[in-house]
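Take a look at this single chain, the form predicted alone, given in structure tokens.
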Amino acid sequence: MEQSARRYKADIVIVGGGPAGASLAVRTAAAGHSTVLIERACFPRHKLCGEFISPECLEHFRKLEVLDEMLEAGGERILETRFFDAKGRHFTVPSSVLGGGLHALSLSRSTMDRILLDRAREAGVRVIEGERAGGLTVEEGRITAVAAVDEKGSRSTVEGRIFVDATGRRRSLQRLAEKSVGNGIWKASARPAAVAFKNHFSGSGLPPNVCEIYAFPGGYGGLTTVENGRANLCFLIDPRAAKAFGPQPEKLANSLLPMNARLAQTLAAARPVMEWHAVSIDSFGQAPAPSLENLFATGDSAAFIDPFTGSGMLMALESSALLASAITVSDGVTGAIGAIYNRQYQRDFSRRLRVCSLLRRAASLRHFPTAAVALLRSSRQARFLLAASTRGGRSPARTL
């Protein structure tokens, strides 16, 4: 039997609390804006992540006050990343060279996402846990009012006057917007970019304050250490070359690990301590933009970038201080807030993105790999270049 529906009412409703919802909300109630945050899970839970924080982030940790907790709560402070060919040839960037600061940090996301979600509750955001958006009020072009439901069928209102989509690469709240208002952008895509899958492991022989990088025919995965010692594994495959081994992730993954010289030799004694996590990834890339005027993306709503470039927790906290600067210099007026965030992400993100594009489709060549390894462990500058135009055009520390 369904419950009666608890009501609120907010000046920014924020859908997903990972870390681009989550951080956005801190930013906009500390500018005295009210705000509800709606979460489907409820928190602390794992989540599909390589738990790579580059060392850009730790500035935005700083900002919204939670730079401590984040460095004192168990994971790895990484001083380089390693790329290994499938031969298990290498060569290395540390993490200076990115800017931000020496060292990047490895911590799950349920640790990071919790810290995160903690301090929106303390800056004096409401936040809902355990419900999903399942409708809309949507009125003249512009949502009213999003509906929550739990798992028990009780059900949230939250009435509001501008409304952020940070639900991930489910683009959960812009897929109900487009079916209130017919249109036909989000048809399913007939087969996905990608398929990625992500375990912790005990025992491995990672060294410390290492992150790495491996190559293997169809795809490529991502190691580093997070707290009590375990290591995340985190790869991403081509569908076609999945479907060739099955679709039992362990089965998958033991298929593929012997293919890399390095990742077979680093997780020889090295055993899984949880269940396989598997999601597909549609598309990667800029998405459609919002067609109701006071709905907004941010994190991976807005955009998915290839994880490889280490960057992805970076443009989910990015994106939200844009939006939250927009939020707040426009006055509240969603046009301009429109405006302003999508002049400023553009500048911000659209390079990058195009890099990575073209660089994923170049390492889908047969001999990419290899060839890339063996340029980039000569050249210092082809280093520098590469960690240049994967974070935006900025002008990291020439540290190589």
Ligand SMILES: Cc1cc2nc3c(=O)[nH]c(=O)nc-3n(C[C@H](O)[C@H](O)[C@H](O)COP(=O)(O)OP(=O)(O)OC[C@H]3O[C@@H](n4cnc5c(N)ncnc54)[C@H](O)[C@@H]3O)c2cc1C
Contents of the next structure:
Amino acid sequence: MEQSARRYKADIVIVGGGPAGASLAVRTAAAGHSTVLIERACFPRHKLCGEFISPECLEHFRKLEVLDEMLEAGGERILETRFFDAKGRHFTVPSSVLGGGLHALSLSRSTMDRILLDRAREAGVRVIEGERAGGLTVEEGRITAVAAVDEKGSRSTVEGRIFVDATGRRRSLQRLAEKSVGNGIWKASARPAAVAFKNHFSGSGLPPNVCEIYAFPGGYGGLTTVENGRANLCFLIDPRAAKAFGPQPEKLANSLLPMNARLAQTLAAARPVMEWHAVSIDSFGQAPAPSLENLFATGDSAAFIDPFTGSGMLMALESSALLASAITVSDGVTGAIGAIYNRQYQRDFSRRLRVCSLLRRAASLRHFPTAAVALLRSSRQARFLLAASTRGGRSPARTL
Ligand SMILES: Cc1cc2nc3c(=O)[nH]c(=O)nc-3n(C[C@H](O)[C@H](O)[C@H](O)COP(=O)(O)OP(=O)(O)OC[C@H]3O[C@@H](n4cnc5c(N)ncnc54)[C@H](O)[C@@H]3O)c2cc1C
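What would you give as the form predicted together with the named molecule, now that the form predicted alone is on the page?
Complete assembly follows, chain above in first position.
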């Protein structure tokens, strides 16, 4: 049964309260724009992720005034990442070469996303939690309102001038927009590009202050220590390889352990402490720009970068900072926002997205992971180039 609708009005309406949406909301509210953010989940909530927060994110946290809270939330400072091939040989990338500081941070998404969303509220953002955006009003090629509904059917309608899709890889707002103007570009892909799983473990043998990445046939996984000494295992695998092991995540994880000697050793005495989370990944790389003039995309909804780079959250924070600044300098004129944002977006992200796409294709070649580990073990220069090419390219080479 439909309940009575609540109505709101704002300059900026953001759908999605992950790092892209929440950080954008803090920035637009601080710049004096009335901002409403709609998030379908109620925080805190778990989120499938490697939970590796790269060092460059910490500068964004400082600007968003959440750095101390993030650092004191019980996660771990990560000084280096070790990449292991199937036989247990590895190379190391110190966090300092990624740029932005001497350490990365591992913290559960449940905690990190909650801190950012609380900060948005504190900055004056009206946060509508537990409601899914599911309908748009479009007039003369512009969105004028978005409707959201909670589990019980209670509705909110939010009118605005500028709308932002920060819904992550599903790009929900852009799908709704395409539907409402009759474009058919959003066909569900026949087969996902990858499937991913995550769980927290107690009793892992992971050394302190280290993130480990493990290659295995058809995919890779990462392990990092989050709050309460628990280790977050997150792995990504080709759907065909996953199917061969059967549909149960626990069985799949157990089948993968013997495929990487180091992973087997590190998790030998570990136990999962929560339900498995699983998602499918339709595609990687940049999405087409939204076709409505006052709709913009940020974070994963603009582009999804391969998780092995540990830079998805960085791109979410960086792209939101670009969009916030484009909104401010163009005085809210939507045509100008689009021109500035799109130009700066291509300048900052297209090269790293291209490099990651090439690396992903190469990684599917049979002997590539072993050959890559051998090369990167022996060459400081190759390690630096790899690290720099997956970020903005301005990372200083320090202690590799
Ligand atoms: C397997 C895997 C491992 C990863 N590991 C790492 C890592 O270690 N480090 C790293 O930096 N990045 C990692 N990433 C990438 C990282 O998770 C993303 O880049 C990041 O979450 C993007 O943030 P976002 O705010 O754009 O989207 P999200 O974090 O996905 O947030 C989107 C939000 O929108 C909400 N939403 C969706 N639809 C609606 C709707 N219709 N109405 C209202 N709300 C809606 C969702 O509930 C969600 O809270 C990983 C990704 C994957 C898949």
